[in-house]
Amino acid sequence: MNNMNKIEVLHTLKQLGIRPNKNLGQNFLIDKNTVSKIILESKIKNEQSILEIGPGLGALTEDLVKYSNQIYAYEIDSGLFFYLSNKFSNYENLKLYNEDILKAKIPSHDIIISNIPYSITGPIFEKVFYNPHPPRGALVIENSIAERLFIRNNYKSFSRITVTFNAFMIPVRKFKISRFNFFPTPKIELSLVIVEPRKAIDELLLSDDGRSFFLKFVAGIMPYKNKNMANAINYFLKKDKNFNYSRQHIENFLHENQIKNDKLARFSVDEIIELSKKFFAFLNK
């Protein structure tokens, strides 16, 4: 049946032997207004290729059977792949997966279009939007995640999220999605957003060396975002037993490249990917 609503989400799960699996985030879309208002704000196209992970029990693959040529859905259940498979049997434009999406090799596609699993978000991030051709979006995540995707300079909500994401996404629209919608009911707000890549990369993160190296370095300085340039920095080299430069070598080097050692967060997005690069040519002089 389509759009399934909780009673009948709770036979057909008690049909299956399936309960869910917290760990796994499986919370089950049951309103069919939700469904519509992602497929809508998607805007997709039929020659583009979708990417779902965590289809669930399908409620929102049911929609998206119809309006792309091609679908890949990852579900790591295998007793929901398999309730999947029969369901979904007639429909060669879908290819489904047993995979765990964070090992899987993922093939090309233009928007990936999935409630995903909260507790994963931000690895699914790197693994998805990361790269030099990330796809369009459209993500049911948790609010506080949400909000914080959103460059508003506010202190409190700039986070190495919003750095990391900003530096390959764009983030267009957010809609809040009330968490009765689900089956079973999760404890955190959730919102629907809709995002879009960068339509230019900087260079730094089109390397795979140069990509890890950013990701390494915002995660080691966004802890110190209360702290001066400088003293983040040093405190990221400290906590590397491969580098051993002084908090003077660090003074040094924005001083040289003309760097302000203000307060992390005062700093753009935009230049803490270009202090990134530098400081990653500094490193490998």
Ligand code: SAH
Contents of the next structure:
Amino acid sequence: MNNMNKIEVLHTLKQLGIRPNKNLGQNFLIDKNTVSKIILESKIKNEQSILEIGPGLGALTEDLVKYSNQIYAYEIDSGLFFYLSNKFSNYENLKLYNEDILKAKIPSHDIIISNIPYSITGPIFEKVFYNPHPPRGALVIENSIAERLFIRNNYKSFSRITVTFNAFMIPVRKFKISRFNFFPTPKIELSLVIVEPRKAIDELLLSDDGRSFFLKFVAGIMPYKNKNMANAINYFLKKDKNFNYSRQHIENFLHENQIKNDKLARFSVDEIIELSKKFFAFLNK
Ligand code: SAH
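For comparison with the form predicted alone, kindly provide the form predicted in complex with the ligand.
Full complex below, order starting with the chain above.
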């Protein structure tokens, strides 16, 4: 670890009178090599616009302003926002917003670069990636979540986020990052993941209705991944008062569509998307 950076970070925080806020996932990068790695792996071209979520003290921003003509950075913490506004006042290619990323109307962008506030990883993914035209990304996230993004024929890691994420995105590379490269030191292990949009996103996911059904459906069935598909769908439907289908209806649906009533965890991501599409049509009949 480069201690000089840690001293700088501590000094700046003290000057600003800021105590890192755990609820806001404030773990600041204190290692220049890690910053370089993130920038290198994100392969930015000048003309590509960047969304940075949670610039903090600007560890990544300092490099981003050198490599991109247009950066949008959203920082929810007003103290940090004023510090950043001052620090980067000479950079016209950086637009800072003192807003909650989850509530913001974000301008279109090519790449997302972020040391993600860990507690809102899921909602951030939903907001920025689960749409018809997702950007690329270089993201520092919790290692256990990173593991679940990659499809490995591993029952344990196959989960809700595996299915939803891979419906829109392709996880490309992953690098472990020591938690000691952040201040305060987080309790969890971290990874840098490089992600790209899928070339073809299923038509179901291009419409607002289809997409929100898919997200709800996957959230509803994945807790039952060790059950067979008919049972998993049955559990999902039981939780929603709008539906009134018996198990027999579900089995008929599977049969009519020639879908095997296999254990849910044996289905591939694309098979689950296909099934969702057919089931969405079935429910709207
Ligand atoms: N990028 C910096 C800071 C990472 S810590 C670095 O790597 O050093 C995460 C940052 O996200 C913090 O600055 C925190 O204030 C900010 N943040 C947390 N929740 C946010 C939200 N909902 N919208 C925007 N920023 C948020």
